[in-house]
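So this first bit is one chain, no partners, the form predicted on its own, shown in structure tokens.
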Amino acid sequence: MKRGLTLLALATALFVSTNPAHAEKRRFITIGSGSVTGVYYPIAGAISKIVNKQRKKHGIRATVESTGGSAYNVNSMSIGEMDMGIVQSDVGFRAFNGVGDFKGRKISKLRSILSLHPEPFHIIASEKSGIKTFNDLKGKRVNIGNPGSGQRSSSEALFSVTPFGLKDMTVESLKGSEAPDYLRDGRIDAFYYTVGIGSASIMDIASAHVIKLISIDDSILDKLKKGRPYFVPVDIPGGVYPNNPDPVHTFAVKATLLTTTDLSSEIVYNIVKSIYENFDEFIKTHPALASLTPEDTLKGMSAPFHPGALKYYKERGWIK
């Protein structure tokens, strides 16, 4: 028995001396994403795959969790239930600054890692609804997203500056993954979805049923941007979705990868390094990332950079 314990102690000591990540108390990290039919889930999966491929170098293993979306991820990180999460820039901004739906519960320990793809606000209407313009939404049955989701917060912001509000529609509070089925069955006339261009859930329903993407007037977008620096005007190119050949004018936020000050600089540094050393592989994992450049990943942050991320960016000369 004594000899066995001695050998075990020797093996443990050898592991400590040879494992570069042993000093880290947390070598397993969880990344919060969103619905499995959205864009966050496969992108978080791509990050996890790249990190895990390099785990012999840094000893970090990442897993992905499907969640309710941006606000859920922020709240989970704030109480230590998740280490990292993909979050809409507007949700991250409100959470870090303690404003809007985060008033009175400021999450000052949020930190940015990198910025991802733009997420346009899609307004999807069924052909049978007769909705052809933004004003046609008045009086219709519309899904604005589940509480805590990015599309919910974007919907509420949008209809705070429009000629008619949410009270002028019959509002549903479905998850983004549920809305297409409700539209298909005629239980709603339209739904809003803040998601990357080419979302699988929108593509699926557009391939099987005729839908109409609705544009938003510049006069509304100009009001929306006041006091909301995280919103930017954007066009969804024509032809992305079946039967929608014309560009659609709307607004977008950025998807951002966030963490908190609870996660060590060494872990964050190694994750960031893994992503950029495999950047070409990373941007091929989803169409939403296809045009992403390293320069883009440093824009649109809603919280200060995490020291571990900042260390890498300074080494590369991207930030002085």
Second form
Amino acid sequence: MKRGLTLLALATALFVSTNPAHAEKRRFITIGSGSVTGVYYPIAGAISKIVNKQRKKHGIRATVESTGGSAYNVNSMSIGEMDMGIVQSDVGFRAFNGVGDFKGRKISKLRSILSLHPEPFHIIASEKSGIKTFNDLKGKRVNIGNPGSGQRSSSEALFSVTPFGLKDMTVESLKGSEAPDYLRDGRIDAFYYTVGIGSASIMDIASAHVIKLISIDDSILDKLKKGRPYFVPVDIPGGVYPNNPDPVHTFAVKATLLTTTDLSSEIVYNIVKSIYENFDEFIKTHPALASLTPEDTLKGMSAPFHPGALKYYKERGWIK
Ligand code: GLU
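Form predicted on its own done; form predicted in complex with ligand GLU now:
All chains and molecules follow, beginning with the one already shown.
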């Protein structure tokens, strides 16, 4: 009898360790975000909190990684070092299609889960730099972002259509979290940041110092949009940032939550379900999400939906 029980225990242990359904029950998921003072990081944190609260139901535990940003996230997902990541729609588009900075490095296994907030291209200049208009950036010391960040990738697209190029400025490669300190100390004149409205990094420096947000002319936008449908014109409303009472005209991309075909439909389905079942709680986590509706989250995709996400959207009747 005792031997029989031992055999049974052994057989159960073997079944448990080799059964993929059970292995899924203990899945750890990493979500790539951006720098800690950006918007991706708190949003990825909110997603993981919502998922982890329900982990008794689905067995998934999500953790957040602070990363270099969009391009870093797609690269890490492509080599299986990350399961999900928040990625600018333009970076996702270039990566999925193997164009622009992803030429020859097409990542066709990328899949969309949902889209998040708009990310306007913020250009922030210090008062002492004297920069008042876009063209004043010429000859100045400007941060376009660390390699791996979305802003780095988008500014390269931007400066390919402007009257002056990257070679006409002293270009810095600082992270979104470092740039405000450099601006404050006069070590840079301006910085670019593709980030949700109200990012802590910009709010903090705007509250303590006089900074100016710079508009981008529609003529530049028109050129930029040719062949790049993911750039849309937007206004950053006046008054969001201290000392900047007027709206600032610029362009935006969308932040999107991406994964790859490596992740199972069951996991993606359960994550998506957790988010939409707690949608009100989710959008309260950051002002950039405040007006987001479930309908908005299905627009602006750069890659096809992951089948697990699609299953949930079909169940809800949001996609036929
Ligand atoms: N859009 C930035 C990037 O892709 C990150 C912004 C954020 O962290 O909120 O690198």
